[in-house]
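What follows is a single chain, given as structure tokens, in the form predicted alone.
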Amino acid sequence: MTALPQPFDESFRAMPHAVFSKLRDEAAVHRVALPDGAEVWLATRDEDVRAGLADTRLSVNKAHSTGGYQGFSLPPALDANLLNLDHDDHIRLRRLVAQGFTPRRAETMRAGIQTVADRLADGLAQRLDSDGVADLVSEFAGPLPLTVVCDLFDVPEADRQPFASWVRTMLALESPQQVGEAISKMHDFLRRLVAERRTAPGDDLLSALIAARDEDDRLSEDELCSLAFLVLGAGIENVQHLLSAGFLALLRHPRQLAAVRGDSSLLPDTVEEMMRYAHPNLTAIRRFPTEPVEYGGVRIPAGDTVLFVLASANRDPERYEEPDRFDIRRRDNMHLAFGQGMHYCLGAPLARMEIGLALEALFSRFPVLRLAVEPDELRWQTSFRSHALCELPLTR
């Protein structure tokens, strides 16, 4: 039996977009092996990725897998979330969640997010004054979404430091044992928080989810904890990595940085281009066909694992003009950073707001910021799932 290609090697970790470009040029769909040996299908072109993300014949439910890649393993009590449910179950859960996770709720957080961003920018300035160099990731891009999520759930002040420690351990993914322990502690904490809010509801997202109902249908205890865990992971990790990688893109394109500094009307389009060009999620969550499907002329059997490569689709030259060029004035920018179809991200309005307010705070506080190291000295944490900066050292 011929061994499958393994594209996620050292060259991929160094230049993932170059590897995706090569795969995209060679074929629309590839059968490959992941680093752990699991066999998957990679769909790399925009047309197929858009179609696949909206295809109801493809399931996110692991029960439809006939083997191979299963994704990140969670305890059953944290697995009952929107990323693991299809069709009627997904619609039911999404309808209930939407009652609490509204654009209006995100908008009510604007002033608080701006205050946090301004405070963190002041702390970044103090670090630059004292040391001459400051890390945007640890001093700004990481603490911002962590604080926003804590505010979103109204996490008590006394619990925020251990909460932050568990989050950092989970996102680092350095020790499976430590990650497992952090997930267990987070689960216990979320169960306690749900119980407290049932007794004494507040004006936070968790209280709104507890109150959400459709006729006699309500979210179960496991569903509440799973959804809170999902918001925690996606709401912190994605914003942290997108903000740091997106700001790096601006630093490496000084004319565009100067343009958006001088014209705030360019800010929304800048955020969208950062999401297209520098989003940390390389692939969407795995899908399993419930019947044979065909993409790019390739037949994929039922039960196999399919990964739709968002990063490749977002730089497909058949969809975008000069896709490897960072351009905040790009006219056609209907990217796939938040997915497509049923699983489109409910937190998109909040993420867009956070990134925009973060940039405003940095632009207002710092007339000049520069990279403190050469670009090729930056360290990245890269897997087939994500591509994220470990740190972003800055100086004035």
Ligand code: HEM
Second form
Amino acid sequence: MTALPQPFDESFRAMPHAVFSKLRDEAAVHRVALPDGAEVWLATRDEDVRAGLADTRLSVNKAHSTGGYQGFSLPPALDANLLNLDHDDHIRLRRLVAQGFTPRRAETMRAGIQTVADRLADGLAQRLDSDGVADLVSEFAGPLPLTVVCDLFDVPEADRQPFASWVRTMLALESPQQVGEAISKMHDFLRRLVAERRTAPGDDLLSALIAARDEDDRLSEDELCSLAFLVLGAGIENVQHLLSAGFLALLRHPRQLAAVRGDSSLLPDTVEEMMRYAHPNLTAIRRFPTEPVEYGGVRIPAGDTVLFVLASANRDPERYEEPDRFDIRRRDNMHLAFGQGMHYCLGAPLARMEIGLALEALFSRFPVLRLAVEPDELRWQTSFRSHALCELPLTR
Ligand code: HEM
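Next block, the form predicted together with this ligand, ref. the form predicted alone:
All chains and molecules follow, beginning with the one already shown.
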């Protein structure tokens, strides 16, 4: 048997978009091996990724896998989340969850997010005054979504430090033992928070989810904790990475940076272009066909693992003119950074608002910000799943 190609090597880590571009030019769908040897199908073109994410014959439930790559596993009590469920189970949960995740809730958070973004921008300014260099990732892009998620659940002030340290340990994914301990502490904390909000409900998302009802149906304790856990992962990491890499794109395009700084009507399209060009999730979560399916003329058997490559679809020349060009005036930017179909990101309105307010805070606080190192000195954490900046050192 011929060995499968392994595209996720050193050259991929150095230039993931160049590797995806080559794969996309060669074929719509590839069978490849992941670094640990697990086999997956990669779908690289916009048309297939768009269709595949909305295809109900593809399941996100591991029960339909016949043994390939299955993705990250959590303890069973935290695994009953939206991104592991299909069809009726998913619809039921999403309907209940949507009662808490309203665009109105995101809107009521606007003033609070603005205050946090302004405070963090002041901190960044102080660091620049004292040290001459400040890291956007650790001083701004990371703390902003962490605080927003704490506010979303109304985490008590006294619990915020330990909460932040468990989140950092979980996201760093460095030592499996430490990650396991942090997950278990976070789970205990979420159970306590759920119990407290049951007896003393507040105005927060958790209280709204506890109160959510669909006729006689309601969310169980495990479902509440799983959901809170998913929001922690999805809501902090993605915003942090998108803001950092998106801001880098702006810094590297000074004329566009000057244009949006001078004309706030360009802000919404700038946020969308940052999403298309710099979103951190290279692939959507893994899917398993429940029956044989055909994409790009390739037949994929039931039970195999399919990865739809969002980063490649978002730079498909069949869809976008000069796709590798960062262009805040791009028209018809229907990117797939938030996914597509039934699992479309529930946090999209909140994420868009956070990124927009973050940019406004940075623009109003700093007339000039520059990269403090050469672009090729920047460190990225890259796997087949994600591409994220470790630091973004800035200077005035
Ligand atoms: C820039 C920031 C964000 C990006 C790029 C992003 C991206 C995504 C993507 C691609 C999916 C679909 C995954 C798939 O189908 O395989 C998703 C789902 C989800 N996201 Fe986000 N997300 C972001 C921010 C957020 C925030 C702020 C929250 C919550 C506070 C959130 C909560 C969720 C949830 C709950 C789902 C699962 C929806 C479902 O399965 O029905 N996300 N996100």
